[in-house]
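Presented as structure tokens, the chain that follows is alone, the form predicted on its own.
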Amino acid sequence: MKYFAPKSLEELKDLFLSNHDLNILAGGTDVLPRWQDNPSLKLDVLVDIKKIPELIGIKESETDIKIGALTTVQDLKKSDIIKKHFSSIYEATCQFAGVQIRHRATIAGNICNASPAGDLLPGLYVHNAVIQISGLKGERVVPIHQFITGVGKTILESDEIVVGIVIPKSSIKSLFYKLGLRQSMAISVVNFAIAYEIDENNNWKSLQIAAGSVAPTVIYLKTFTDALFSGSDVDESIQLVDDEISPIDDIRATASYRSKVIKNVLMHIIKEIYVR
């Protein structure tokens, strides 16, 4: 195995030019365990990008928050900016794995891993995060729901990396819910984030729900939220969730259990935040 540790994006691009099939190492909380479980996994060239300073940190402007790709989950958890503007993301960091993992795992790693159970993803979806990508062909930005295309799949080309995440500021409130098989260090059986505004007349002003572990990717429950917007009662419209999700049976839960749980919890939380 060849190991490289570039100290700038320019050095990384030079590696892309001279090598094929680079394996990017950020926090290492996914790629290394995967390699240990499957030694035949091809890791001929490992590129540790931890020493690229422009990929680290949280910056605030008048209109948005930019998070560097290598910003750790622990840094997100400690950030007053994240806690103030994006409650659902902050709450997800508090329930993310354990302390050691939070100090290593990066926001871009959680995104690029593209697990439908990724804890940071629902909050990023409901806050309309945009992914900044850089590669040999230049730079581009893509909404997060278009960036992740399936289980473990993204639109990243082999000569591209995520360099940052931009989240627009807004006045919306948000929250995060996670159900795991234990209190910590657990992969979500079901998770979701809700972002909402209620106007002075006690009507929905905005509402987005993004759910994980119930489909191949995190999904927006748009049919359900549209029904609530139109005035339907939550008890009547909750069954619409079944039309949008496609949960599976696995070692953590059955599909029917996931369906029942997400509907029961959603119904409870919606009634808590919105009372006619």
Contents of the next structure:
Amino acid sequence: MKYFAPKSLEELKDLFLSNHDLNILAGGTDVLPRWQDNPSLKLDVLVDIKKIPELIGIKESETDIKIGALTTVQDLKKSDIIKKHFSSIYEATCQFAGVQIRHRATIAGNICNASPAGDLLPGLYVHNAVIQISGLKGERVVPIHQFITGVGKTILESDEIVVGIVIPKSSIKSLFYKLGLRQSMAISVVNFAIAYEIDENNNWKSLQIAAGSVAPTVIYLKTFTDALFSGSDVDESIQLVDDEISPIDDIRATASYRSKVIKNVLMHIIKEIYVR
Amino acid sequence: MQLIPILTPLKKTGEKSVAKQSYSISLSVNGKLIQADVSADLRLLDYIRYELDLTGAKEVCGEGECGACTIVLDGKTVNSCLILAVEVDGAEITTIEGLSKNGTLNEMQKAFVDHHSVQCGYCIPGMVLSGEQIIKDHEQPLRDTIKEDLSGNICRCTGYQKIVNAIETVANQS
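Starting from the form predicted on its own above, please write out the structure of the form predicted in complex with the partner chain.
Everything in the complex follows now, all chains and molecules, and the chain you saw is the first one.
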């Protein structure tokens, strides 16, 4: 195994030019267990991006907030900016693994790992986060729901990395819900985030729901929210969720449990928001 | 998941039988400056245990779930099983061995003794370091906050009450 720790994006690009099959290492909390479980997994060239200063820090502008790729989950949790503008993301950081993992795990790592159960993802989806990518061919920005394409799959090319995440500021409120088999250190059985605004007449002004662990990627529950938006009753429209999700049986729960539990909890929380 | 028999020799990834490219790192461990040559696939936990003979940090799960390998890296608790030794070039590390001064236990360690917080002891180095992190992060932590922030450390003997009691005591003193 070879190890490189470039000190700038330029140095990283030189590595891209001279090597193929680089394995990017950020916090390592997913890469290392995967490698130890499966030694045949080739990690010939490891590129540690933690020494690249351009990837660090949370910056606030008038219209949006830019989160550097290497921002750890604990940094997000402690950030007043995140807590103020994006409650669902803040709430997800509180339920994310334990302190030691949160000290290492990065936001870009959680996104690039592209787990259907990634806890930061639903909040990023409902706040319309955009992924900033940099590579040999230049820069590009892609909305998160287009960035993640399947279980562990993203559109990232082998000569590109995520440099940051941009989230537009808004007055939208949001919340995060996670069901795990225990309160901490649990991989979500079901998780979701809801972003919403309600006008003075108690009607939805906007509503977006993104759910995890119920499909190969986090998905927007669009049919369900459209129905609510057009004034349908929650108790009736909740059944539409079944047409949108495609949960599987796994070690943590069965598909039918996931389907049941997401509908029950969603219904409960939507009613609660509505009453508020 | 693959089951690994408990008694297989622990992975000493640093073994020198195969010529591997080595990387020179310098770091501070418990206040002592150290220079070393390590191979890229050597885990920090193995480096600390087998090269530095600091065996307070333990390996249990090897995948960051249990917290037995907890150390402090640049002021933050981390799982040393999920970090490579090459990654910590220039860093400052404290292990459980670095808490006592001249053979005298620090406040947190004393509290663990006073509260009988230790049974088999395997998780305790990690518990003590997480306790230190808690009193650093919170001025007067609620009992629930202590429990929440201890969630990355698993204990199979004590039932946690006496560990939480010890940390609570230190938190209320400071």
